[in-house]
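One chain follows as structure tokens, the form predicted on its own.
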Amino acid sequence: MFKNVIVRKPSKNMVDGITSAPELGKPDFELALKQHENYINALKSCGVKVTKLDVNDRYPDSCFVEDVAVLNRKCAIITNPGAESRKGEEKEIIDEIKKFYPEDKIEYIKAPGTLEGGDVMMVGDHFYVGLSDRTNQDGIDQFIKILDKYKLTGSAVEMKEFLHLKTGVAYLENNNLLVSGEFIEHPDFKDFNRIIIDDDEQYASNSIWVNEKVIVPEGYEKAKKSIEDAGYEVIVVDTSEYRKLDGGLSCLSLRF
């Protein structure tokens, strides 16, 4: 169960954030702010305490706090983002992490290793890590070595299609896994109860489990029904403006 969530309010220059889908257009900043507040309210309804960090104008993608740290019950791991425009962003979260973890339980991924939290999926005490354009083998090796120190385990996941691991897969606890695209038949996930998300609703693969409820992006009715049919209470949140920046529900928070 999660007790805490950290989010960061979007800055006006989010409209200049990284995107692989310019055809979706620039985000509407005012609408993005409303969507962020609705997202926070959805999280609060799951029984967590939400810490809202101030705007960080230096980094257009800074609202996507998931990428700069990996938090678990034993330690906090500060990442080293693979995207050039996000280098240094991870340092901006450290003071906040120190409010929740003692310094001797805060670890760091160091260059030339890169790792982004969007590539890390926690399944109990095991962590699947996507080998992506943003997370390299050195970063994964460092990450697994840190996990081993805390008697946790990790494994690399080969991937080709998605930006981040969690762009295409989401763990909903109870051995249930949302899967889409290349992960539907991926050997690493064969032992899970796989809930398949169709290609036309692939964005909904990035849903998040928060204390027995699942937050799902608005507009993906087949995915919503599949998750409800698996026995979950679903909360729907519109993240249309974040989708324009390759961002989804998990990207916008650190849950621990």
Second form
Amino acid sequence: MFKNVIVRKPSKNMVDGITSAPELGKPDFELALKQHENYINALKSCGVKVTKLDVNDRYPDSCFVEDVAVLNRKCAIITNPGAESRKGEEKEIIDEIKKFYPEDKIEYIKAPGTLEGGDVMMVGDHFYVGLSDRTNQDGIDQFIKILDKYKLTGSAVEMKEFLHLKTGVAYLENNNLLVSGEFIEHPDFKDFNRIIIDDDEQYASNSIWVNEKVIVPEGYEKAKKSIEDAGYEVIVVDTSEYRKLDGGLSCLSLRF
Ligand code: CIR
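Could the form predicted together with ligand CIR be given as well, to go with the form predicted on its own?
Below: every chain and molecule of the assembly, starting with the one above.
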């Protein structure tokens, strides 16, 4: 169960955040703010305490807090983002993390290692880490070494198609895994109860489990039904403006 969630309010220049899909247009900032509020309310309805960090306009992508830290019940790992314009963004979360973890339980990924939290999927005490354009082998090696210190385990996941691991896969606890695209037949995930998300609804594979409920992006009816059929109560939140920046439900918070 998660007790806490950290989010960061988007800054005006989020509209200039990194995107691989400029054809979707620039985000509407006012709408993005409304969607962020709805997202916070959905999280609160799952019984977590939400900490909302101040706007940080030094980093246009700073609302995607998931990428700068990996938090678990034993330690906090401050990452080292692989994207050029996000380098240094991780430093902006450290003071907040210190409110939740003692300093000797805060670890750091160091250059030349890179790692972004969007590439990390927690399954109990095991952490799957995508070897992506943002997370390199050195970052994964450091990460696994840190986990080992806390008697946790990790493994690298080969991938080619998606930005981050969790762009295409989401763990819903109880061995249930949403999978799309290259992860549907991925050998690393063959022992999960796989809930397949069709290509035309791929964005919905970035849904999040929060205390037995699952938050799903608006507009993906087949995905919503499959998740409901698996026995979950679903909460729908529109994230259209974040999708324009390759961001989704998981990227917008740290849940721990
Ligand atoms: C980026 O490209 O870094 C942001 N525009 C989107 C980050 C999405 N984060 C995530 O999937 N965890």
